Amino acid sequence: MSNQTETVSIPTNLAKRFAAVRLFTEQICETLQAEDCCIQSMPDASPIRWHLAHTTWFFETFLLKADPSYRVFDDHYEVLFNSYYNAVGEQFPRALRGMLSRPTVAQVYDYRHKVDQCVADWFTNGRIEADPQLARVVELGLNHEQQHQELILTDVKHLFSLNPLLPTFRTGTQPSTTNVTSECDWIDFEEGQHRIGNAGEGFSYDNESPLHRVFLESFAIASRPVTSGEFLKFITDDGYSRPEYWLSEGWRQVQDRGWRHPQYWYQECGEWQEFTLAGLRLLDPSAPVAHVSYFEADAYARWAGARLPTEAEWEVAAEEVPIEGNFADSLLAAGQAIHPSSRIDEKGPLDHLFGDVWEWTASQYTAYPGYQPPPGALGEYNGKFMCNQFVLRGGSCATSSDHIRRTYRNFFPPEARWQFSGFRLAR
């Protein structure tokens, strides 16, 4: 996940945005108990308390410590809540974050509020507006926090799914749905040269740049993502038992992990159900399939006689599509469940490109031509992860609406399933 470039313009309402983003993190967590916030359900996830502290550590470390007179909240936090910044110093082992009983959740909230007050004071005295570099760090920190808001939602979903009680994170009505029964349409694109990447308009992470040319052969992309009902046909056709559809490493994952269906699916009395942040619900066959790995998406595509789109194809296809969809902030404001919906936009030939589910692409996560990581510790944000990951596009129902762009490059290992990850086909 990502950093920004020197060409970024800073919004004039940065102080209000800072307050709003920090508040939204706490609003997401308001239904959780202290016990919920301390458990680490797997090494890839983190305790909610750690997310609350780490996002605060980011502002303290990269913003407030720029002032030599600033007194840190607690010297131990520099190690406890450093994620992977080797240039900053040591990090507490990631897989052991759930072993920490201190600081308490209450102490972490005190830490957040102390740092928030210090940053607010910097805004009040004009210090941040007077220094473009400080303003850039604030904007990066806010986008970083929005990434962790999404991780809070996906991590708590994984945590609750392991509890036999199957707790409800937050009740909510199901987003509006459409009964998707027909085959998807195929949208054709002619061969040609295109420019992809961010041109420095507004905030962007460093891995979205530079803007560069790509040549694409003619291709077609599906009008919507693969649905749960369509994926169920792959399951009933013994898709998980037929090695001819699987990459070698994917087949090994199927055997070692016992995959037989997407994560959070359950079958009882012949009826498929799905665990959601709003509890256990009947599977919606018309909604985009979620919580599948790259390997599962790729295997389904082979079974269907298609393939996954490259990230360049995805971005070119998205050029004229409005950035609208089911996003976390709008869903929470409407009292709806944070879950993919089978809505049909009816605003163009392509549906669900943004929101609902992140879409796996066939592209390995690597640098664009001419990419250079920024100097210093913040240069560790993206570049050093360009290995053994695949790119996802478009955001999900756990993403905030003001955090996504056509050029946004999310990335995860191909076996990852706990994110709201789905896919659409290409050919």
Contents of the next structure:
4 protein chains.
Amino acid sequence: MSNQTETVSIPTNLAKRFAAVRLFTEQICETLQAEDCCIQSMPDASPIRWHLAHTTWFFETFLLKADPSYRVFDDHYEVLFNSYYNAVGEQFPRALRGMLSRPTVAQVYDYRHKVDQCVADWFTNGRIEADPQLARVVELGLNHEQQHQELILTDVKHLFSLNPLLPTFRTGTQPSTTNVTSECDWIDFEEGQHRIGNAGEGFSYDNESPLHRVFLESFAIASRPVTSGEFLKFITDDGYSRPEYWLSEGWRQVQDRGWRHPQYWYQECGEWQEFTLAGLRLLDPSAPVAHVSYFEADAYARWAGARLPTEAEWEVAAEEVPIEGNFADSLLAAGQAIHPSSRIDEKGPLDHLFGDVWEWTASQYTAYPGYQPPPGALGEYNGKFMCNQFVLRGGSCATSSDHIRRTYRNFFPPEARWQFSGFRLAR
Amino acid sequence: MSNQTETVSIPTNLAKRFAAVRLFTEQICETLQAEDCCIQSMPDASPIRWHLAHTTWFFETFLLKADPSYRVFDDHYEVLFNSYYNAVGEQFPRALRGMLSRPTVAQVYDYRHKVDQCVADWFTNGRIEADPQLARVVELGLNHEQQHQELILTDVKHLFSLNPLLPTFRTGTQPSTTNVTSECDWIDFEEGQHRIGNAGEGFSYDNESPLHRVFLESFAIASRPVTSGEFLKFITDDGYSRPEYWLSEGWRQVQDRGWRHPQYWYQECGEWQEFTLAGLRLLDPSAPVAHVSYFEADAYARWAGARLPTEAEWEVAAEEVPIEGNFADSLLAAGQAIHPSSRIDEKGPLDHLFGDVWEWTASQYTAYPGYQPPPGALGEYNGKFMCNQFVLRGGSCATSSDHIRRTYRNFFPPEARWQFSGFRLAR
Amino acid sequence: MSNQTETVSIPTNLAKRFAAVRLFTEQICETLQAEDCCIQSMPDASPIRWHLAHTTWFFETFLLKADPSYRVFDDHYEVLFNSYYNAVGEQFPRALRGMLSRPTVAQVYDYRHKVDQCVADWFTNGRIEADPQLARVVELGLNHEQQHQELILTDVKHLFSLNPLLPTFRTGTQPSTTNVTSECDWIDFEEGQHRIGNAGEGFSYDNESPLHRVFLESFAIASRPVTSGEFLKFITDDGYSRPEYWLSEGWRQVQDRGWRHPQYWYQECGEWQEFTLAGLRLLDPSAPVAHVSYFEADAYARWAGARLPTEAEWEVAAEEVPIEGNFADSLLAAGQAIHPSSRIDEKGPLDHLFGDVWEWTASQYTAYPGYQPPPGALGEYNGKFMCNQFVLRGGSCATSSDHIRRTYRNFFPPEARWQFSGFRLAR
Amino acid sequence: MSNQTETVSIPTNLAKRFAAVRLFTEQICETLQAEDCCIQSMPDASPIRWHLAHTTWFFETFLLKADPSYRVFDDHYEVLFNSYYNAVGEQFPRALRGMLSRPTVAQVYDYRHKVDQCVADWFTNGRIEADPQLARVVELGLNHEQQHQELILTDVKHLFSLNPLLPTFRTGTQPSTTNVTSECDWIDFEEGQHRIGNAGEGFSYDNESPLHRVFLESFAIASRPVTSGEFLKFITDDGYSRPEYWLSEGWRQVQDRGWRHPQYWYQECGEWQEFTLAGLRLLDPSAPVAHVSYFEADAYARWAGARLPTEAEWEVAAEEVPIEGNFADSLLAAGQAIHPSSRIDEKGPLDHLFGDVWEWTASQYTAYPGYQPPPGALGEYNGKFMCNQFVLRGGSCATSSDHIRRTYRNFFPPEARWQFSGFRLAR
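Having seen the form predicted on its own, can you show the form predicted in complex with another copy of the chain?
So here's everything in the complex, that chain up top.
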């Protein structure tokens, strides 16, 4: 009975959710000009138009093409907007995504709307209701789109930061700062065996499974992330000039790239500012530090006589913490800047665990014991990146609140800084 | 008396010419979308918007700023749109011109129109009439803009060629081909002493001066450029695989870049096509070959048992030839494709000497004896590039007819192929 | 009592061991010409002379300089032969080690002998006996030297492989192959909690500590490594052309580097050969495959429907296995080629676990819970490399038999192939 | 009659000259260790052993192989020691010449001596006497070897300069400096027509032919090269920081390579030193400046209000000047350092025109009118490099005195600095 109810109700909610997530992408982009949408500011980033098209391509490729009679919007798009799915076919080279001036942004919006209409029709005519596999693809497509929403925000921030005009993505009010980031405490956890990973309720990515057992020695974790003000002390203590704090590869990056502070920080007349999606601002010392690489997080931890938590420790620590915080959807709805904030709403032993900044863990991204990627092209979603990346946890101010989970494993190479990436300490 | 008349009449014509040249730039761009205007498709090319802004910056910097009370349109533009004038100040790095999404194309058009209005006012209120140096700057600025009109055409062609959608810049009728490229004859010239360079009548660039004497041994020059059909024979004779025809550096480029044919040629099902500003077309074997590097021109000449003419030989050969041919302005006015054509209007011993394709010469670009660049920033216009470049002569189908001269010295590195560059033989 | 005996006896054994290990380095090099010793064949490799000097520098820097009255052999050597110890001071750039023709090889041998004499004196005069910390440094220095002995072998193999003359390092008899590599079985292990890491008896590196608990789900491990013959089946099944088997980064390497088979394999007239330290040989299909990257090991495993073991699984599986196999010291003593062999001496459920080839594990190289690097420069020995590397276990045919342990953690980047690296499967 | 005499006498002298030139190569190398001979310190340089082998390969390939019964020394050498002769066959990649440790230096000397013996036999048995074409190949081979003698000196200087030990190639006495470099005068030449190039008497390279007519406007040339002391004034006047003096490409090199002074200059405690083949020395301000690129020469000239002479001007100016100066053979014989010197022996209007430093001219290296490379592989000797190089004239302290001519055209890319390259001014 309940199962049947569920089968009926999921597509209904899913249809609403589909409309909402797709709309939110366009809301995020509504202040962008055509010019903002076609430049690739670095190989790691993509043109905004590409994100708009690729997320649409995802539904066309994995959902609509399940119907052999479906006629694609444009034959070229299969290659142009395929990110990395070798099983689907050839891909236009990633590093050249910024070389394409056509299709225009307007044409890509047409593409979106045509595909949206098709999917809506499939909801209306019961096709998705009838096939749980299709519903699963829609759910995956929506989570996929939410990941690209975050990338749109971080990619446009990177693009704007290269421009001497320092364009503003969207002005935003400063949140009231009545409750600023608290003192940092150590929260202790006893040694013992734990279950880690997703138990299979609700949507999760393949890389969060299977649920498995780990043994953790006792550990302590910081009650909140390291703040910009704390990170400044590392800088003024010459942290960027002292190799003893750095991994060998990190020290090489510091030399090669000339890192002296987190990305987007600027020092003018002795005063620290940071470039945000709402423009250049005075640095808020009580907000979580963001836009640091794994190497900087790790070096800070060593300087501070601590270390980063493993992802298992983080997940155990998060067990009782409600998923609340500063997220992209709420910030945008409230007209506030999409930026980490010192504001805290929750009250518990652990602050800012969700939202604000992704937290680097000490864990290299690898398969859980018994991990199996799904068959077919969608098996390429996560598994093939398990190499030379570190796990981040908890979501950021650019993440949607209904996208994050306790078991969610985000991953980036240790030198990546353009995400809203921060960290908390452990010992 | 005549002098005074001249002083009066020049600015009047100049004002008209200013309006016409500036308008022609916008006419060229009228089929382009905003997206087409902000991408830099390779380091040698610039975003179209950059050309639109830089040509305007030229008038603002070298003309309008002569008035200390002039207020610039935007303080950032001095750096953003300076190409290479160190004497003016810092330049935004050339290789990063494609990283700027702002100012938008619309803002750049505003910039153009504001500066156009100012210059028009200076014509109206007699300020330019009163100062021959200002008139000279305007004349230089217009020639400068005409050079960038040609670059707009070649840069957008390169950009579109990277796109699997193969966008069409502007459809164009095929010219009637009643008079196709003639048989190739050798035109003989006796040994002797000649005067080369500009005698100082009318506008010319500094690098065309001074007029000077050279001694030329006897030589013969081909009556017309090498055609695509002739170049095909070099290809089918394995010309790209036989090192004996190539300069050492050219052979390296052939290996490194995998050159097997001129740029923009494609072979499909045994049939040769070329990508043009009017889209993909069957190759016309009787039209002058275009988009070859100096290395390919030189290798072809060696294969054909001939050589390229020196620039002095070319200039001597051109002495009696009228400046007629297929140029950007006439082609656009006639609704024809901007592409080299086998059509010939002139009748004389030498065909296609002007227009259609720039002709590589065997001369490395160097200073004429007694050459002096002008003082100040404008001295950087030509002189500082006299190294590792070869001279091309005669203009192309992307050149304006009133821009070219017999003494005109264009120059590009020997590996450049994205210009409409061809060649004729000598011996 | 026993403690005192131990304090007395260790230096005695240590002195003998010091002499033996230092001598073995020279024995390895005795067939090399001066020319073979000064070339750096790739950034990952070092000139042999550099290894000879650096291992000597290690004793000079960390042992002899403990005596303030010690006079260094040459002031320049502190910088020239420092590998990566920032706490000691500046280092001559690693990538330029091959740019140095001086000191000559003969001068470096002088340096070795002078330092050897000093250390011998310190043994004789009781100085090392008197200070356990000095004895620990000697022990570390000898293990360090043994690691460089292995690098000498792999670096000279790489150097010779670039030379069309295909020089032979040292001819060697083929081992009798009565007992060839057995059939491959799966050995099962139950789920449960285990202790991993070094318990502190005898020498071990810091990265093997501390002993800690892990929980392992049940697993099975292959009874022997994958052989060259098995790997050939992967090749003939187009394994190098099918992206579905590869990590994304591995697939990129396959494309960029054109990998089609393990390093040092050559196919001639349909016959597979491999370049060995004893020259070019027919491929032995029953010997463990060597010179594969992590990416190739991982792709093979996926193709075979299996996976690589984690380092904890490997260590648990090795618990009862005697440390026997084909090692550099025994092979050299027996006049046999330093190359993985199909010969097996042991009889147990697990073959070739030690010696022959290092075995890639699925574990990225990271700190054990509670890991602390030692204070000072020697803290840079291992800890700062815990990033973007994978753990290998078991030693190879280029390792000395008294150098390897069950808990030994070797580590290399996943694209490294010039080590004797192979793998066994798990599931 | 005289012809016959000539045919007889040439081989006799040639045999002596062959022995002498070949010996001189070994004399130059006699202080070098095996280690010094196998490193390639940059792509433009070659290992010394490669020079020793390649010059021998030249005689083997172009002379001895003319006899079909000749058996080569080693089959691999045809590829290993071919520099750039595509008509001969494949070449071992230039950039990898330093990756070869074998053949050893001793084996290469064996190769030299075996080939020397063969050629000596051919002289003895009259084979060369009988065939003028063979004599011409020997003559070319000797000139070729002399060019490589100079490269041996400049390549070993570059190699040693990278070594913190700063090895000394050969100590040398300082020449007595009674007659130091004179005041600089301007020597005037009238406008007029001149004959340039080689008239065909005695040996010359193909690129010096044919003799042809040029018209030169009047010019003046400096009586001596610019000295190190004069160049220092350019440095202290911030010459390396002022873009107005530099070609655009030169300015880019200054930025990219951080040039602040000529190569091999070092400033310590305010005192300028230069690294020479005889070790580190105080800079001699009255000696000709050496180791500057074309860009530096050209920038200095612009700073000084002058220019560089064209090669035609240089050749006209040299018409009456005796070929005397500081050359490699005399310096070595006298036990003096191979380094530009302020000493002058000649007395005439033009000093130091020959020897000491090669002089950059303003002429890009190109074909003389009517130039024809010889047929076959030897046609690749000079002609295929006529691109992106500038002509230098007059020989240096590393040139042999019997190698240089008034019509001799040396050529290097404008950024090259490792040759003994200086310049004199013109206007």
